[in-house]
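Okay, so here's just one chain, in structure tokens, the form predicted alone.
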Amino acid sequence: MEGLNRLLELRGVCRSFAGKDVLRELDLSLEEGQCVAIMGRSGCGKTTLLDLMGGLDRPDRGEIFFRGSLLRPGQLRRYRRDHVGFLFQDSGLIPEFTALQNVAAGVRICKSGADPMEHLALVGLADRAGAYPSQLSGGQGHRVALARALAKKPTLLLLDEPTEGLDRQTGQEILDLTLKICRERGITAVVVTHRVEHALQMDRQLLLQDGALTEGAVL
């Protein structure tokens, strides 16, 4: 993908838990607007890698750069707030909030958020704005969570098994919608997935194994 600018770079990143190395001297460069898939067996460190990329965690060793500038510990909160959107396996919706209120809650924590209703409409749920999470299907809940993440106007969208727990058709619809919006808006997306067919829809496919990434290994 020529002509793109580097958005995020991890250099020699290491992360250990309870004396076990999860990530070992890991290097990764992401370009603006890329959609990237990360695959790997359970427990190999995929979520840990996303947490580091999103500023939710810090490496034991190594450096992370955002648009060429080193991300220092004191900058992580602002980085998360202003540049990163998250979508996890569990939609993480607040049960006492309506769909619209859940999206609005995400917008309030950042400085450049958009209109919550506009983003519910973007994911096809304008007519469910007043519904509570218990009144939504699994797929609708994931769409609300996607609207909440996108309403922050993120530069980087991190998705951890976003179709987990959904049937294949619904999961495919959620992924198609996510990639369509990210590509239209130039959002860099990193998707952790165990489905090869989903990984093949991305611009790049990476395999995380033994603490390191291999390009194209899932093909």
Second form
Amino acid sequence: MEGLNRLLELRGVCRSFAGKDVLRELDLSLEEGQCVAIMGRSGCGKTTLLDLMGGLDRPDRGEIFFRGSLLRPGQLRRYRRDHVGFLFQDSGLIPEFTALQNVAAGVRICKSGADPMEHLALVGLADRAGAYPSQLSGGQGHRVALARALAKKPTLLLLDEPTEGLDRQTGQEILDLTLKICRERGITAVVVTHRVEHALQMDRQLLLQDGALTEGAVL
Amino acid sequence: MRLGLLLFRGLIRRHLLRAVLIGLCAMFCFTGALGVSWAGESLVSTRQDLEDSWGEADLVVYTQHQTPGDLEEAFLGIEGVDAVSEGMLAEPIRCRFQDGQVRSVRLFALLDHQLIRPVVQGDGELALSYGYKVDAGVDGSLVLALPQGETVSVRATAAMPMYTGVYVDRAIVSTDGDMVDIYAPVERVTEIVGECYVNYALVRLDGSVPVEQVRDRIAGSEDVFVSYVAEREPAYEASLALEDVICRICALFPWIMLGVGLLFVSIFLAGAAGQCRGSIGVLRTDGAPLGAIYLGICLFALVSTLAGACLAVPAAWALAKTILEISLENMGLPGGTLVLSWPWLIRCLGGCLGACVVATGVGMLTVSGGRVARIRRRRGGRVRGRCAAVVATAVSTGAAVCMSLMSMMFMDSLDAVRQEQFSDRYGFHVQVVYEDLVPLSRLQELREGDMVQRCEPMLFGTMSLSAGDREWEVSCVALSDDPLLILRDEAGQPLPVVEDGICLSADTAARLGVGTGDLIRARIRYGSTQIRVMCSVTGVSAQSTAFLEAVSLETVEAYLDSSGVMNSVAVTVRPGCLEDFRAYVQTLPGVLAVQTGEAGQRRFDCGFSGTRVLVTTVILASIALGTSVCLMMCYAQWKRELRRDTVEHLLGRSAWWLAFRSALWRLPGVALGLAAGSFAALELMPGMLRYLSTDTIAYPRVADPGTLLTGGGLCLLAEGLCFGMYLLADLRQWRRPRG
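Output the structure of the form predicted in complex with the partner chain; the preceding block shows the form predicted alone.
Complete assembly follows, chain above in first position.
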């Protein structure tokens, strides 16, 4: 019964770059609907861990299970398309598309059937649907990126320092909005952050240090 | 599918400038490729049309004056002759032209148009030779006063295969420009010259008997005195030699244009695709299928390229029409309309499709590189980027240097032919040509008035040379011991003209398979006089315009019934006396033409002006293309360097040092390109010259150090300007005040 609630499980995952071990025999399991914060010094491997969880990278050793099934290299694109939403620190919008098109692109990719305009309204940017990323402020860009990620109706939302570059108030608003929607929809959220107050809003806090995770610790 | 279309729309919106640049590149390359090949196709077609409309014969026969019908009756009885057309080539008459000059006018007429029908354009009975109209730059009608005082106006032009022109010109070399051919109905010619006769015939063979046998039978005809029989082909090919050169350039140039254009399109497309790597990364992160991304990029490439290709059609039409008109004018051929042939259309579509495929392929390759951009970290980008910039600079510089050097060397070769014709060979200012053989005593009248520094008699004619079973028709000149007309060997040394010796051109020597010291038989004709002599080859000239052989005047005189004759005189005049001398000679009796070096040179330049325009275009285009390619290939690397250098400048590094370093990095590429381009040009040039050479002009290889320096220098200057723009942009960026 416990296994049914387990969304993602990393077993003995190792990843190294240029001979340097970034992640060492790392184990992690995420429950459905859980909000998790990952903290750690810069360069400790937080983004690498997020890439592995999101199917953007493959571990050198170890296995990753999604809902009890092993994620194989050939399944990663479908896994990302159907289950994972991303929100990066640089918002990750497509400059060629308008705000609405950015959200619609996500919908079209995963064929979720969501209404892009409704999601833009959800983040309070319905009136900026026709604006291009270059015409949006940093906070607005993050909101559009959030709308795009949510429009995919993901089961796992990965946020890589989503408030980075934003003022305290805007950052807090975006995080609050994100957590509210995730909790309403039962989405598992993994947030990489340097801010302790943000981490404390999560259900679970993890510290990444020397390639290993420590439960409940904060910097 | 919808995602691909969405991406395509986004790319067009955000990268409109690049789309326009890709379109312009495609337009540029297709305009060049389509236009030049279209002109080439049309030239070939025009030539075919002319052959169809004016007909053709296999042999041309010159005879003494005969009663109309005699030649037809005499030649039709010979086995192998299918049809005969008689013609009347009147003795030249001296007419005063509207510019005040006195020139020889040669009237000719065809009694029937069974074999040949001149293409006449304009009004009136008299039609000026189209070739003369073009060469002499005659604009509008020509007004001339006939010897009997009548003034006639020539408002039409006539074009036909130059059977008469070529052979008569070859018999009296260098009367070009001073001898006007006018075609008219036989009744009008009879009215002007006062008698009706026939003296040449065009003969078509039925192919049942070898052409040599028919020639011999016609030459030995008992009923008429045949002075000269020539096959059609040499005359015809000679008249169209320039067309062949242009057609060959037209065949080669489109491929170069297509290659360069594709390179441009690829660079711009790679730039566009490279700029949206981030977007591709985001889409791939969201799980977008690669096919949709490919579709977007490929549509971007395809639409931009196709738009350019479509715009190229009217531009190609204009280019093709211009080339066709220039070429036909140079060739002395009338008319010419652009034709659309199936092979050409298929080639165009194939080229367009190929360009789109290449452009799409480049886009896909760039996307393939970009799709993992987020996943894999990029390492070693700085060194790799700089190496790529060096290679790109070397390749583009090499291509520019190679193309421009080859074009300039070809121009040098053209100039060498020109110089050989008018400086090296002819050490005289004026050539006086007489209507027939005149005694050497007439040299004295030329010396009157003290305008002449030196004059030497010459005896021009045609001759059949044979060695073993090989035979070849050439023009020849009999020269004195110390002639003003000089043939030179490969080393540039004058060849000796000695008794019982003959100097052959390299082309003739090769055709006959003989060399210095070999004995050959020569049958030499001067008007109606014909002699047969055995000569030993005393030297082989390395003349580029290879249709003149030289024998000693003593050799000829020994065989002539009446020695001490000439039909031409080479004259050097005292400074400032040229026009007076010319005017004086025009008043002398029996003078057929007074040809000055300048006039001949002008005619030569006029004939080659189209080729020069093409070559100059290639030089400029190659420099522009090479530098532009270099500029674009370095653009991405420059942008990367700029960011890094800006940071360095903010940290205190001198802007000038950074600019110097930026330029320094490109120097190895420039040096490499310069060396490789020069080497390639020198290696490829002999093959290129062989490709462009024709039966009448063998382009010499001229490797002038000045040309090499100029060509390389021009390319370097152009690239230096381009890099200078970069550096200025660098400096402006670094010196911008920051707050």
